[in-house]
Amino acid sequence: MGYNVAVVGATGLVGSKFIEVLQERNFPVDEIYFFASARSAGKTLKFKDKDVLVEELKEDNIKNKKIDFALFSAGGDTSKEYAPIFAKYNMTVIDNSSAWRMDPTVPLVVPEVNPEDISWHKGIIANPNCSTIQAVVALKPLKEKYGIKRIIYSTYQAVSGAGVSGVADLQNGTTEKFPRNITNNVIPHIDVFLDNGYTKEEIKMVNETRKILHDDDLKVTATTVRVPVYFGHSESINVELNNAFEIEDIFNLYKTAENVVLMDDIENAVFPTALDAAGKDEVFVGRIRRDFSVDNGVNLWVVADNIRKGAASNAIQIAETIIKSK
């Protein structure tokens, strides 16, 4: 059995990974659809061996339609206007916008993590923050054996994680979108700052990371940072658990867990980097050991692609989770 899709935002960057990766994991698709701004509209993209054309998002074009999975990267304002017209006609939403993540009514989903919380969607969705999803992929086989107290996120963001002017700035050397030169140079600032000294970004994986994990009082605190890297977002996770632990066991833990590539051979200078997540789908682990400056403290080093597992690969991963279950 096919399903019919529809990409809101096919022309952006996540968008046109979007169809890649549909292409790539042999996603069933009957018909695809592709919906950009008006100044989009008209042009032709690639799926497959055909050439299909991009049409204005607007409601009459939608309407008319027999839409099963609408997958979304067009902005939170576009998200905010047009996700409740496609649920309104019965088509699953999965938007990778912030605009539904924190929501009470919209599931907040890492299929690895909580699939669960797609029973209970009401036709909305919500994809989390690229640098959220690979954290609380790896967090998750720590929570389930130890319980977790305390988590200190530091971040290391590719430009990609902007879209394509973050991209274009360190191509170019402009400051079009960074408020700094990213061109050698490091950047402690995304997202825009809020009266408490953090920035949104921070704040989002804060909040994601408790609403994931089903645990409103999970002491978080994040650093986010932007490194003049294209493709995959590096991050530092010191995390507290509840219990103790025996290192050996923490390894143990990400040989088996659910795609996780466990990289963790020091003395071969084995560890996850950027290079080693670029093109892939999966949660790169290493650089384990204890933090002896706490107890029941252990550190972590975390990476993945974010525009494939941090945005397109999650959101077609929870449409093929929905397919699964029926």
Ligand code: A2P
Second form
Amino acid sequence: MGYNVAVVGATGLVGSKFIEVLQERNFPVDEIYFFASARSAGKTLKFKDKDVLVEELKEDNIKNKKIDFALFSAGGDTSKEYAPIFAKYNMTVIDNSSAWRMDPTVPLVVPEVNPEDISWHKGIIANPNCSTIQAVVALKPLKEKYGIKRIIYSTYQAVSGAGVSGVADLQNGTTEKFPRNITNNVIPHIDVFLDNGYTKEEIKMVNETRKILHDDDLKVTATTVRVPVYFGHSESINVELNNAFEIEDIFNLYKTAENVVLMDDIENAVFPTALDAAGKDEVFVGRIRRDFSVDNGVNLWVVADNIRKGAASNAIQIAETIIKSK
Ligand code: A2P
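Follow the form predicted on its own with the form predicted together with ligand A2P, if you could.
To see the whole picture, the full complex is given below, headed by that same chain.
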């Protein structure tokens, strides 16, 4: 049996990745519907060799369709307005924006980490921020075995995280999307600044990590940085564990962790980089070493394709998890 799937924001960077990954993973699609703004209505996009019309996102174009899953990536305002409309018609929304992530009635899910939270959704499931997704996939095995006391995130994030206009800024040397020229530069400013001196991206990582790992008191801090890389976010993660560990045991954990690829052989200069992760759905972990400055500290280097595992693939894996549980 197949499912009817809508892609909302189908003309965008994540939207087009939804379309690619649905085909690549052989997601059981009966009917596919594409939605975008009025600007794109009337265009066609390919799905399995067929031309599919892009429709304007409005209730009249939704209400008579039988849609099982609506994959959203059309910005927070669009999600705020339209996710409840799809949900009203009993369609399950998987939303890639930040609009619903911290709503206590909406589960925030990474299938390798907290698949159990899917069960309490009421029509909307939130896909976490790209930098949070790859981090928690790497942190889950540590949390299970040792418990986590504190996390320090430092990120090196690709321009594609900012959508089509972010990619254009790196291609053209423009500052349409970013506050400074990103070419040959590193910008410690992702999303808006808040009153406490952090950026919203940094606070998203803090809050979303706590929600996904079910630990509201977890100590987390973050510095998030844009780098001139097209695809793939890299992260330095410093973790203080609750219990003592042997470094060999941590290597062994990552040898068997779900959807994790261990790339750590420093003698042969093996460690993950953004180019290694591009086009892949796994999370790559390397540079594992003890942090000698604290008790039970460990440093990790974690890399993933921000548009795939960080966005489209994680959302589609959520839908696959729902289908499997039926
Ligand atoms: P459009 O191409 O018609 O503007 P990205 O993040 O890569 O820039 O993509 C944003 C996506 O969200 C695009 O598909 C864009 O459609 C869509 N979008 C933006 N605003 C709206 C809106 N008000 N209603 C529906 N889709 C929207």
